[in-house]
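Just the one chain here, the form predicted alone, laid out as structure tokens.
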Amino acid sequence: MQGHTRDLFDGASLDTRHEPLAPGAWLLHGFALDKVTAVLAAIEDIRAAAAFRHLVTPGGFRMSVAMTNCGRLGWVSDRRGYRYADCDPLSGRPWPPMPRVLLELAQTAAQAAGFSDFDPDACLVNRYEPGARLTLHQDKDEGDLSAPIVSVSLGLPATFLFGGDLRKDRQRRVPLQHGDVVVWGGPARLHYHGVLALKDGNHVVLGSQRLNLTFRRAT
């Protein structure tokens, strides 16, 4: 993950359009592109301190997405349920601190979407390989639902599903590219969302994978 430049972004020009998805939800095209080198270096440091792992759901199913965390709290799942924990259950040590470059990216993206004073205390780092997906769900384990969710996409393109307050509501299929950021909060904070199975491919920077950073205010 060394030596990445803007020349590597699939030959595409920088797209900084802000696209509304729903009241309180925005797709910020290419918002993270100028920070990719520093962000990938930060992810590598996080991975070295807290390895990626495939969590198990309360129902006993192994998640197809590999995950780790940084920040004061990390999201975990096992047969006991979904929750936030201040220590990595694999090592017993605190999660690695959130690197400044990640915190600043999350805060500037939230500001661009109309959410000022975002102060995330948890960042989930997800690694998708071809076939991995995220089933439709709500982010509702957080104590502060007034803060938005900020989600950064890197690597292979993905299809983000964004629905409504009910699971049965129609979902919009949102194509996500390398460097895109989605922010949702306010009336959209508890909208159901997910990611379709990742298609095989080879991204010029990250190869056959997608990395996703999801910032939250858990407390």
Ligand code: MD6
Second form
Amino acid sequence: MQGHTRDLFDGASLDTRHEPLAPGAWLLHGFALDKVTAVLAAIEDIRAAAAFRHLVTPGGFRMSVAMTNCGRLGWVSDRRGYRYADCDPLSGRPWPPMPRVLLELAQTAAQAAGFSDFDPDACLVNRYEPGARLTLHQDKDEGDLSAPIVSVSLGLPATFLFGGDLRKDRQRRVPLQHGDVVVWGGPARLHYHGVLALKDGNHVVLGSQRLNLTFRRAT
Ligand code: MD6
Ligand code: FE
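Given the form predicted alone, corresponding form predicted together with the ligand:
Below is the entire complex, every chain and molecule, led by the chain shown above.
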């Protein structure tokens, strides 16, 4: 898809290209920018109901990324493994419902990347502070691998590592900025990926952090 820039009042312009990363994977530059205020308010409501926490991997390591969830199901990890759970293990209560603005953002982004009828039932919310990283992994705990994943980046920039179906496959380094959305499915659905350690910085809206939302169809 071409599409390039949107002019602002003073002649400056926003990058709104739709960039193909691989068959089935798109980087939608700036796709979430016009909804950021409402998206951040929604994340604040989620955080108030289900706090960010550092999960422990099955191998016993504390993850550097802090996580919470909204939607019918939430992704959790502990010594017993990775899985989707319908209640927050910290509170014992259901995860907060997925706010409409988040659902609509995920659905319009999926549509823009060629995936119609995306109906996510889980949204993982990741908070990165400087130094936090996500090692190379596949997203394969979902029951429905025919649905794409939609990933929204906010705050400090990060470098996304995007590989192939095998851990050893060569990885691209994809810079992700505030408001960018990555959509990922079809032949790319099980590609290995990760996030390099977040560099220190100060973002005008979010300060010294990066927030990421990943929407999935878990069942
Ligand atoms: C992140 N994202 O960007 C972590 N997974 O903070 C992911 O692990 C991810 O961005 C699948 C598809 C897109 C993603
Ligand atoms: Fe992932």
